[in-house]
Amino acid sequence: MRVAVTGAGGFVGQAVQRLLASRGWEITGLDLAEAGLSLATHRVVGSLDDPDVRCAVLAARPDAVIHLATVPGGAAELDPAASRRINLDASYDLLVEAAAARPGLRFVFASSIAVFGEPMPAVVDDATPLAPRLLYGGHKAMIEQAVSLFSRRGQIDGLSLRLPGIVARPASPSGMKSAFLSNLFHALRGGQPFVCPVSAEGTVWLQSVACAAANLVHALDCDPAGLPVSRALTLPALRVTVHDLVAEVAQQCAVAPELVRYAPDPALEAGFATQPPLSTPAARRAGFGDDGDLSALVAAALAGLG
């Protein structure tokens, strides 16, 4: 198979590459920097609203698409008009030039648990609304549509998946207003004090990158016959708190979870740290999963730290 990564050198994207490669698929990767595209077949550097690049990932002619290629939340609300210009117009023009050089691809698009907004429901399910707040969720949520209208009409085979928190992220600044998440993990492996911006009873949704790449990669050949109207679904992944998320990643870096002082952030805990229970039974029955339990997660994002 010969698959097309937008985003290839991001920290998901390596990951997908990673799994990609070992299946011994041909990859053609795009990012704004070659660094991170060692293991692509073929690398394309330059920016997603730019059609030149756009027609240079497409001139491979791949058999699929997964769609990363992000200005992530936080960076979204303090550049409105470049989160339009990549997430949405270039993600829409990839569409409409995808569905033109390969009728009926398949293409995955990296949507966010951004779309549902807060405050959330009680529990939020496959039935659940969209009603997002931020930007980033916004045009996730409007491109996600687009991908769903293009399956009705038959141009692409489409779906899009609903990402959660994802650890442990490089310690360099990545826009996401999740950032601590990742944060917590690099200063207790390392010894160090954190303060973290939500309290010890703040609830998320997590997933490993590892399991996140699992079920991007999944997704490029699940059955389509089992996918909702829709061609959205939520990512299952492990409800925690933060309490326990500290003590188990305490534990496994040999350090004491006191290292951890909270001064929650109200805003902060409103949007990333009062997550509901989640049931997300179409994505199950499609294949897709979690990492299993708190320790199989921790172990899992530590390992991805090197």
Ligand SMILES: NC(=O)c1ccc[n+]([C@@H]2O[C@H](COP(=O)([O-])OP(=O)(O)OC[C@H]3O[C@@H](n4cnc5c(N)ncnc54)[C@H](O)[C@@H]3O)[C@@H](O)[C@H]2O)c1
The other form holds:
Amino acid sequence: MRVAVTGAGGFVGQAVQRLLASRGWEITGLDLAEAGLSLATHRVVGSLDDPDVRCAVLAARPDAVIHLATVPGGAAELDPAASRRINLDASYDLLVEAAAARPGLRFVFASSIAVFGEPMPAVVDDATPLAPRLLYGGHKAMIEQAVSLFSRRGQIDGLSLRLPGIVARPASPSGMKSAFLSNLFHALRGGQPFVCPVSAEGTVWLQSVACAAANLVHALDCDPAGLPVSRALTLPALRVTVHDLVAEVAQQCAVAPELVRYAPDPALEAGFATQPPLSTPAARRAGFGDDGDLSALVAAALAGLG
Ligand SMILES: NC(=O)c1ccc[n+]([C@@H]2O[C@H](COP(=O)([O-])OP(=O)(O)OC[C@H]3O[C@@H](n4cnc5c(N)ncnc54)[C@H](O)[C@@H]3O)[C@@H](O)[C@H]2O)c1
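Having seen the form predicted on its own, could you give me the form predicted together with the named molecule?
Starting with the chain above, the whole complex follows.
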């Protein structure tokens, strides 16, 4: 199988590449820099909004596309034009061009729980309406619609997966508003104090990066008959309190949980730490999963840090 991965050099993209390579699948990897593309068979360095770059991505005639490249949430609010250019226009262009190059190809779009907006309702399930407030979530919701439309028209065989918070990303600046969740892992692993910008009682939906990559790769060959007409699935995730997360990371890193001090930022608390109970039967029926339990999630996230 030949798979094109946009944003392949990023946090999730590198885990996806590892999984695809372990199956012997041919990878065309696109990113802004070559550094993270070492596992790709074909490396395309450039920006998604350049038509020649998209053409180069599709030149290897992929059987499927995993579209991860994005302007993240924090960066999108700071630069709305860039969010429109990459998260909306170039993503739509990629859909059109992929459908033309290989009609009916499987197109997996990395959407986000940001499509639900804030505040979230008391429970989120497969019937929860989308009500994004951030541009990032709004543009994700618009591309979900395009994936759904193009699939109904038979132009692609598409699927949008709404990812929860993925841990633990590299310590470098990411432009992601949720990066504090990963920074917590880095601090405790290094035995360093950490000021947590959300409360201990806060609740978050999480997946390890290995679990997220497994779900994205599962999306390449899951049965379209089992997918909803929206072609969008909210992925299963573990819902944990920040207190329990801190306790588990501290225990697995053999450090004291008291290294963490809480100084909640109201905006981060509202946006990232008030996540209600989550029910995802459609994704579970289609074979997608979470990490199982908190101990397994933390172990996988720490293992991913190398
Ligand atoms: N990490 C999370 O917690 C999370 C949560 C929900 C959704 N997602 C989604 O999953 C996907 C992957 O997330 P991630 O954490 O790996 O992000 P990331 O920022 O680590 O990786 C994205 C990659 O895309 C590349 N990229 C950005 N703009 C580009 C452009 N114009 N042209 C080509 N490449 C470009 C970046 O260089 C980067 O390597 C994204 O679409 C993101 O919205 C992630």
